[in-house]
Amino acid sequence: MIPAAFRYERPATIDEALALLAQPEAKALAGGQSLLPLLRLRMAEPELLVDLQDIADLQGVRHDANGIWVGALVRHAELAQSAPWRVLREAAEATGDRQVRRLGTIGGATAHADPAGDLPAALLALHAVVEVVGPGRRRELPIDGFFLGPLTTELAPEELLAGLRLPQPKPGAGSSYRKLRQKASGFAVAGVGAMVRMESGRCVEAGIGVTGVGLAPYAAAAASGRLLGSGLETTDFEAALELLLDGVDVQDDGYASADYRGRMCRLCALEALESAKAEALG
């Protein structure tokens, strides 16, 4: 189909972007593979395209004392060569197809909140914090409770995400990604993101984000929990998958029973966990 009509402009700063969006029915464009699709077939139809490519603020990496800061714009292909975290690239790389990859961007992708999108659950098992702009005010939302549901987060219409942050990887740190690939589109029927880190042969830091499973993606709060103090041994990953899927509204669909999904979400999770635990160790 073709879309239906619309404005279209390109400002270069964060404000012109702001206040641009401030009018009715406008949408922000960032690198597209999302919004495209449904432009053209009119499952949206904004008034106003807001295309944000031109914006220096929202482009680049950063690190500092802080962190490590990730504007919007930042490619998922540049995600998947370059990024700190082991987790983070490989959710990157499984991110659709080549053009996807070099064209989509991880402010894109963590705003339209897909709930089976792969690069939520590497934010949400690293922690990151999402940084957000609106007219006249800056914050900082945690990436836990960010998703709120299909396609739908925190983000108020005349906010933009400028850029994740993310800790710095320490020594005795080690992440990971795996899901199970739905054969035509490429979305997770069940993806999970985990990273651990090792002290002294214990647990002391953990992160488990699970994708394709609820109505939003997720962090497994009770199942890191669980590790903690542990020796990430075998009945220490089995006991927090009996907790990975509490309190979670696991989707029956044409792709996969509830009963399948929650199984292979968990087979997931312990892929991810036991790389990462074998990237911690070194």
The other form holds:
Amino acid sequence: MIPAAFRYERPATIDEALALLAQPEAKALAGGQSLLPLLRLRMAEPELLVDLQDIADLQGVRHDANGIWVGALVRHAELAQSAPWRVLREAAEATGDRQVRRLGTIGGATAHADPAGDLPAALLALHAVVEVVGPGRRRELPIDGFFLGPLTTELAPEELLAGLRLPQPKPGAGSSYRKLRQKASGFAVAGVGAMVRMESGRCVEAGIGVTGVGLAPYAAAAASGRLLGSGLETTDFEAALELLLDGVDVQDDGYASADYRGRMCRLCALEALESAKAEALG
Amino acid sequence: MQLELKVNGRQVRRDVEPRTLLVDLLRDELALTGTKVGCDTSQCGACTVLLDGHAVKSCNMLALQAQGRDVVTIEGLKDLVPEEVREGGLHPLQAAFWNEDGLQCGYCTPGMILSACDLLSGNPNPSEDEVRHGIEGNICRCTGYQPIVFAVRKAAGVLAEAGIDPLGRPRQEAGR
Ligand SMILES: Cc1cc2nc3c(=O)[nH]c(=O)nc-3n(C[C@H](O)[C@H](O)[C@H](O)COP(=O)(O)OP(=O)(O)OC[C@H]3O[C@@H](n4cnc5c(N)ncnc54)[C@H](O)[C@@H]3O)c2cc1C
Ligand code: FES
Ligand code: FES
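Form predicted alone done; form predicted in complex with its partner chain now:
In what comes next, the whole complex appears, and the chain from above leads the way.
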């Protein structure tokens, strides 16, 4: 199927890209792995596509005093190989298939905000910060609250997601991602990213990101809060899992009833937490 | 718009509409019909080609995204390896699919082989499970996959013996 006609530009800098995105009906193009299917179905009909691939300031991974910065254009395949957190490596490897991972980018997956996107769950578990650039401004947004609904985020149409800030893994930290795939599409019926950090046998940091379950990926803050100060015993996990779906409109569709999806979500969370704890205990 | 890229080692220049998909450039403009189209949903993998050595779905990218880059289709695969490594003129992966009955109708085969190529360049000796995971982006409606898995592992052995990866690079420098 053939997309509707559009103009195509390939800027070399963020400023040039922002100037182009200020034009009406302009859209950024990263790996194209979510946008191309939409264009071919003519569910998206932009007038201008702004291909970001040549912009050096959106590439690469940098470590500094503030932690780790992952450029928006870093591809799933690269994350799966060498991301600094296991939850990110596992979520990237669980995304789509080999070919999708070669082109798809972390910025695209975050900006696209698929309700069942895998990387968003990992980023939520890590309390990542989203770095956004717009005309004459730059803002940093916590990932918790960034996803507003299906394919909807805090990003304005004239803004770019420049990168994601992650904490540096400290001693005693562990993380993991678990997903139940729909057989046909491979997307998550439920997926959970988990991160914990232990100090002297107590949990001092925790994060849980859930995807595929509600209308958008979300941070299960009550559940991860329940783990703080605990010894991460099975009973602590069980108590946290009771809070996992609090206030969430668990989706009911042809792939899974709300009840089944909720159960599978708890199971994924338990496995992700156990695996994160095992890594934390080294 | 002016588009310049390398396809199977040859420099190609064309004037294309921005909305042209890479697969349409390959098939309709360059008559490289070995690359197939099996779906409308970016899921079957029949259109897989190598872009700078990595497997991508040519139905799910614009030709312009490949500007200045290096594309290899099934037609050009054998030229990546030295002649003495070919069997009956075929790349070791093609030969292994032939020998192991890794195809029936053959529609999925070009894409399957190019995905396997990407897999083997990162993992010279994949287990059966790793092969299955490695080709998850390619659907075959005929073979039941078993002979495909055998073929990929067979080819891995042939390439290892020749000391090269499927892109023809000596093993020491390969695997990036
Ligand atoms: C067959 C198939 C299977 C898939 N399976 C999965 C799966 O199992 N799990 C999963 O999570 N995903 C899956 N995906 C989606 C894939 O992960 C995409 O790569 C990802 O959702 C989008 O990243 P992209 O770089 O390809 O973005 P694009 O498709 O280029 O862009 C997506 C959207 O984000 C916007 N955008 C991109 N980059 C930026 C930026 N830097 N700033 C602002 N806006 C931006 C674009 O304008 C567009 O609206 C699948 C895709 C396919 C084709
Ligand atoms: S034709 Fe099916 S994935 Fe490209
Ligand atoms: S051989 Fe027919 S689809 Fe695979």
